[in-house]
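This document starts with one chain, in the form predicted alone, laid out as C-alpha cells.
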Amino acid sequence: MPQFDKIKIPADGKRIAWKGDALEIPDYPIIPVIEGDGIGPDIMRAARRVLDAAVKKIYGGLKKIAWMDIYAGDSAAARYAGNVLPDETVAAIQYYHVSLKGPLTTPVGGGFRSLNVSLRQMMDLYACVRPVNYFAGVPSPVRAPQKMDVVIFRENTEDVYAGIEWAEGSPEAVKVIQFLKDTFGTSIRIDSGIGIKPISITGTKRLVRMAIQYAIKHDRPSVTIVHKGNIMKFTEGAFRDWGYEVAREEFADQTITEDELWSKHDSKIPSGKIVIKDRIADSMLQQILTRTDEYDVIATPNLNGDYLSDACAAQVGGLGLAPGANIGDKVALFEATHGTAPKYANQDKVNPSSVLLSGVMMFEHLGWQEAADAVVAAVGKTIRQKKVTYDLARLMGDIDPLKTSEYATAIIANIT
C-alpha cells in the first residue's frame, strides 16, 4: 500500500481489488476523486451529491461510495509546492483502480503538457471510451438526434498525442529535418515544426479488441474502424489492417466483415454475428450526420477520435452532456470530457451532466447497474421538465436556468 502525505484515506471504505481477471467490489468502495480546475469544484460537488443520493435510494444503505479526495492541477499546486501532478496522486489512482475526475487545465502552446494526456500515458489508460446518446427534450442542431447512439473507443497513448515533437528553429527540429533529407531524400521546409506520429500493432490491437469485446457484451450489431489510411498508409492504414486482424484471429466465431455481409449474406446480419467495417475519417464525419443510425461501436486512432467524439456530442446537446472514461487493463479513470471554463469558476452555473454521466459509467464499471439506470432516468426526466442549467435553458426558449446545485437537487428529486 502506498504511503500518502496529503491524501486522507476514508476510515469507512475498502479498496477495490483484483481477483483473478475481474474486479472485486466491496460494498463501501474507496473511490479517489479529483475535483478539477475552474468549474471543476462546482460540477463535482453536484455530481457527488447525485451519485450518493442514487446509491442511498437504490441500495438503502447497503452500498455507499467512500470518496477520497486526491489532487491534480491547481489544487495540487497549492498543496505540493507548485507540483501539478504529484506522485501520490498517480499512486492512488493506480492502487484503488477506479477513480473520478473533473476537468484539468491544459495550456495552449507553451507551459506544461496536458495533465489529462499525462495521466493516460503514465498509467497506460489506452482506451478513451465515450458513449454518446440523446436525452429527449435537449435542443439539437440536427433533425433526428435520437438516432445518435454510439460508443467511441479512441486510442489514448499514441498518434500525435504521444507528444513527440520539436519547435520550429530548435536544434532538434533542424537535425531531424536534415536527417530526413540526407537519409531519405525528403523535402521539408527548414522553418517547420516537427512531430512524430507513432501507431503500433500493440496499441491498435488492444484498443480494437476492447471495442469488439464491448460490442459482444452489449449486443451491438457493428464495430466501425475509422482511419485516414488512404493518405497515411503505414500508420492509419495499418490501424485499419491490424483491426481487421484482431477480428479475424480472435473473434472469428462472433464477427464478419462488411464485405462478407454483402457477398455471402445478402446484407442480412447472421444471428450472433457482429459486422466489422471501416470508414475514412473525413467520410465518417459526414456519415455520422447523414447516416447516424448505421453506427454503433467505433474504434479509432487518437486524433480522429477526438474530432469524432466532439462532433457526435454536438448532435445531442454538446460536451456538457458527454461522459467519458480512460480505461486500461486494471485502472479506470472516469472524467468530464469538456474543459475548465475558468470564466464560470465558482459561479454555481455550469451543467454538471458530463461528470455526472461519467459517474454513471463508473457505476456500470462497478456492476451497480441499478444505480446507473436510476441516474440516467432521473437526468432524462429533469430535462423533460425543463429544469436545466443556463447552457440548455438559453436554447430551450423562455426558461429560467437553474444553478448547478439546483439542477443536482432537481435530479435527486427524480431518482426512483
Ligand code: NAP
Second form
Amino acid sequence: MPQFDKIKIPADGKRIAWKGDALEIPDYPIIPVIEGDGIGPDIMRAARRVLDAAVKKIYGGLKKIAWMDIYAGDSAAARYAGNVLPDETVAAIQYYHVSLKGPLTTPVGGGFRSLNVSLRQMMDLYACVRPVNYFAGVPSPVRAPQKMDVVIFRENTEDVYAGIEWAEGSPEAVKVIQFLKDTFGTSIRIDSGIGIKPISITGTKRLVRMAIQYAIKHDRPSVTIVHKGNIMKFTEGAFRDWGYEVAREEFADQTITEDELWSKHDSKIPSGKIVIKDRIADSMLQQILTRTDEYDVIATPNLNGDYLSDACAAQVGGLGLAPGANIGDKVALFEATHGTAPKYANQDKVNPSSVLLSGVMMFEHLGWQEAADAVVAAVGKTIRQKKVTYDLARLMGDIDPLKTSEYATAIIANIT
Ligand code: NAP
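Compare with the form predicted alone: the form predicted in complex with the ligand:
And the full complex, kicking off with our chain again.
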C-alpha cells in the first residue's frame, strides 16, 4: 500500500480490489477524486451531491461512496510546492483502481503536453470510452437526435496523439528528414514539421477486444471499426485488419462480419451474434449524420476518435452533456470531457452534467446499475422540466437558467 503525505484515507471506506478477472466492490468503496481546475470545484461539488443522493436513495445506508480527495493541477500546486502531478496522486489512482476527475488546465510551455494525456499514458489507460445518447428536450441541430446511441472506444496511447513530433527547423526534424532521404530516398520538404503515427498490433487488439467485450456484455448489435485505411494502409488499414482478426480469433462464436451478414444470413442478424463492420473515417462522419441508428459500438484509432466523439456529441446537444472514461486493464479514470472554462470559475454557473454522467459510467463499472439508471432518469426528467443551466437555457429560448448547485438540487428532487 502506498504511503501518502497529503492524501487522507477515509476511515469508513474500503479499497476496490481485483479478484482474478473481476473487481471486488465493497459496500463503501474508496473513490479517489480530483476536483479539477477552473469550473472543476463547482461541477464536482454538484456531481458528488447528486451521486451520493442517488446511492442513498437506492441502497438506503447499505452502500456509500467513500470519496478520497487527491490532487492534480492547481489544487496540487498549492499543496506540493508547485508540483501539478504529484507521485502520490498517480499512486492513489493506480492503487484504488477506480477514480473520478474534473477538468485540468494544460500548463503552457511545460515539460509535457497535458496533464490529462500524462495521466492516461502513465497508467496505460488505453481506451477512451465515450457513450453518446440523447436526452429528450435538449436542443439539437439535427431532426432526429434520439437516433444517436453509440459508445465510442477511442485508442488512447498511439497514433499521432502519442505526441511524437518535432518542430519545423529543429535539429530532430532535420535529422529525421535527412535520415529518410538517405535511407529510403523519400523527399520531404526541409521546412516540414514531423509527426510520427505509430499503430501497433498490441494497441489495436486490446482496444478492439474491449469494444467487442462491451458489445457482448451490453447486447449491442454491432461493432464498427473506423479507420482511414484507404490512405494510411500500414497504420489505419492495419488497425482494421487486426480488428477483424481479434473478432475472428477470439470471438468466433459471437461475431460475424458484415459480408457474412449479407452473403449467409440474408441481412438478418442471427440471434446472439454481433456484426463486425468497418467504415472509412470520412464516410463515417457523414453516415453518423445520415444513418445514425445503424451504429452502436465504435472502435477507432485516436485521431478519428477525437473527431468522431465531438461530432457525435454535437448531434445530441454538445459536449456539456458528454461523459467519458479512460480505461486500462486494471485502472479506470472517469472524467468530464470538457475543459476548465476558466472564465466561469467559481460562479456556480456551468453545467455539471458531463462529470455527473461520468459518475454514472463509474456506477456502471462498479455494477451499481440501479443507481446509474436513477441518475440518468432524474437528469432526463430535470431537462424535460426545463430546469437547466445557462448553456442549455440559452439554446432553449425564454428560460431562466439555474445555477450549478440549483440544477443539482433539482436533479436530486427527481431521483426516485
Ligand atoms: P473548455 O474549458 O471546454 O471551454 C470552452 C467552452 O465550452 C466554454 O467557454 C463554455 O462555452 C463551454 N463549456 C465548457 N464546459 C462547460 C460546462 N460544464 N457547462 C457549460 N458550458 C461549458 O475549453 P477551453 O476553453 O478550450 O479550455 C480551457 C482549459 O481546459 C485549457 O487549459 C484546456 O487545456 C483544458 N482542457 C482540459 C480538458 C480535460 O481536463 N479533460 C479537456 C479540454 C480542455 P461558452 O463560453 O459558450 O459558454
